[in-house]
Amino acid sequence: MILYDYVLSASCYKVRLMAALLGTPLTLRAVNFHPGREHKSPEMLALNPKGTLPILQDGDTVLTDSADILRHLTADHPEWQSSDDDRWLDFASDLNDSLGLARLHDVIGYAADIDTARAAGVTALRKLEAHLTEQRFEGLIFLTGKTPTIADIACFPNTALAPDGGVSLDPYPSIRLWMRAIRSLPGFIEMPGIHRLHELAHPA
């Protein structure tokens, strides 16, 4: 499988993670979407004729939306579906209209309403903490569950990386626990923005 790949792609990442998680190898093809616009060039809107990212190749087939890469990385992967997946990779949509173009505004000075974007955001993590905190409260710690998802996988990424677009996470215990968690899942890779956990050595 071929992932066409920016970088600092929010939207690429969540893809890079979930196949990380999986143990399932993919061929990065890194595409200069800032400043070169690579993604509007005559070959990738051959793939893509949207012009955006990421895109999967995966032998003929080819798919243009993160959500639907993520379906089709887990079809053979139960353990990483559940009934409730829908309502959060709509949710992660709403994410990425606002958080995620916070995030491009502050970041690459991509053309944005930008304190309509910080507030629609805003209104989203209120609204994650709101659900995060009633799963702690009957012991579970993910979106949909006792595990993960590709519910908390879509929705990890434009989460995390909201400072980058002046939107605090300090107000948000529960989601700052839920991205804990997934920090900690065996297999999970870094971006520019989002680390691993580090535990510090103690001196002996």
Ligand SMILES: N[C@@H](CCC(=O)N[C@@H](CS)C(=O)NCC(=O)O)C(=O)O
Contents of the next structure:
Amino acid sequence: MILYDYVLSASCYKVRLMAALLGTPLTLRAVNFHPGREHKSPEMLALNPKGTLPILQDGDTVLTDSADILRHLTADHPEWQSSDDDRWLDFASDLNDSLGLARLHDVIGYAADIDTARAAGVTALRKLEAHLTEQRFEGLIFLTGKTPTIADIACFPNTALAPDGGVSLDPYPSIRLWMRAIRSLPGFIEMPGIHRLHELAHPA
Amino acid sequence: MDWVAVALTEDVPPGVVIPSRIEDTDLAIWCTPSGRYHAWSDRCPHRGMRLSHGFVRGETLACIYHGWQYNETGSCDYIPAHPKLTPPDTICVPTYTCAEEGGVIWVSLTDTDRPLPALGGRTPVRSLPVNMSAADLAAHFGATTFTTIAVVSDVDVLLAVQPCTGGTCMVHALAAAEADRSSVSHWLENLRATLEGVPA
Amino acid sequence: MNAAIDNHWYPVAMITGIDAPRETLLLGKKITLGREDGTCWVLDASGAELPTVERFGHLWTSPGQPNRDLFTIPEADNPGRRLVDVGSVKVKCSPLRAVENFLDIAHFPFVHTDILGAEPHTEVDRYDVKIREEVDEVWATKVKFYQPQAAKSAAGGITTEYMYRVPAPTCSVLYKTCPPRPGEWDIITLFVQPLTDEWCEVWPWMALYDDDSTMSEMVSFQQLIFMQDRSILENQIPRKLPLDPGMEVPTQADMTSVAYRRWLKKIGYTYGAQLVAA
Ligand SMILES: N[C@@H](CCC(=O)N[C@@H](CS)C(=O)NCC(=O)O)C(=O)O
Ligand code: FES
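Having gone through the form predicted on its own, I am curious about the other one (the form predicted together with the ligand); can you provide its structure?
Starting with the chain above, the whole complex follows.
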């Protein structure tokens, strides 16, 4: 499987992270999204007329939406799916339109109504915090239950990267513990702005 | 200065560090693997990095930037760039008085001999940020102090309010042990919507 | 108007990225830049034309009267090098904090884990630092560090040697061991545009020997590294760089940053600096 990838994209990271957790090998093709705007080049538009990343190519199948790609990667892994996933995949797309946009604005100068994007991001984080708090009342740590599913993987990147767009994560204890649970999963990989758990390494 | 609730113990399990603040003072609150809580200035003496971004390793708090490790007294024990060096005693993080009581982590920025606030046997429910100053929130309930505010309405709740900056605060809510935490949580969301004047 | 600050050259754009005229900030003041018939121009807020230089793939300008030419990097002209426009990233920190972080190697194992450094290889050996009076630049040489993946072109861990150079207050050039060509140096720069004293736009640029990686891979590698730094830079307190000793604690590994701060003080470069302990 080939992933057309941009190293700083939260949506591409969803795919890299999911594949790493599954142990599924991916061939990465680096796309110069910034500053090259290579995702809008004729070759890339031929593959994805929307001109967005990520793009996953698996034989003749070409998928251009991270939610579809997560479903595709876990097609043979029912343990990574739940009946509640759809609602959270939609929510992940709200996170991308709010926190994700604020981040692109603050980091690489994307045009955005930054106050609106951040305010929508805070509203989304409050919803996420309320839900995860309810889950903890039931002794559950992930979005849909005891174990993680594609819902968690879809919502994690833009949440964890919120500070890049000037939105603080400090006041959300349940989100913090949920992110920690994801960072503790075997096979977890990081991206810039999301640290691994250094406490797990052993000093000299 | 009186005690201020800065977090619920459930939200700071052993081996975890979190950012917090009391007005203009940035804090790193952390719990050692053996379960002791500490409240420190959230600034590494080396290059000013926030210690709340760091990690707990053994009974030390390490800074994420260059990995300097600080023992429980706040003194620097280990500098990875100079592994053979014993760091001078002068390298240390300012620490604050910190205590755990009733599932709440309390901090006082100055030495205090005041007793910890009485919680009336209530247990923690959750913490949530509110866009309103701690003083205004206390005034809303007719209380003279925000350390703890007992609210008896359709639910019996105690709010321990932490003043933050820019007209915001964190509300740490406790309720009777037998209360349904989920309904208290919903009640809190509605309270916040009322206080902020925007729908939940 | 402060000559010690204004009379320097500052990067304000990547030349290939200039299409329509656009506004940006330099030292807290609005400027406009664009390109006409292949030549770049910059105007200040009053519409007066500012001097320009096009070099290292970037457009440079100055709000003052620079008393010397923009620095050069003669080695970058050697044939066989690939010149990489990395693009810019904005960071909420002092431009001086961004440069200082670039001069630091002790953070590699913790911030660029398994790429530029890894525990337990954390030790920083003594190296040489001096202010070269004849050119008025800060230089650090014989800097050595063990790196798991020193460059996109590196296969496995090596001990990398570095030289650091600060030719202007908000710019740094590093020369590092080049995995495919022992004996040559790769060149990686950090050009920092001070938007304000607590907000900057960082333009990394590279001149590398690498015949295997695609341009996109080289760009990705450097953006990955710099974005790891950004999460540190936005969380240092204070945002400005303290120039007076006492507020922060340097060790032997920080000799380059100590020299950098001393040099800034000597030349009176105080933009983005904190002078009295707050
Ligand atoms: N719905 C998409 C959104 C992905 C997305 O926002 N991609 C960004 C990069 S991070 C993009 O390609 N933007 C280009 C554009 O919008 O023109 C998904 O999750 O797959
Ligand atoms: S800033 Fe904390 S170790 Fe360097």
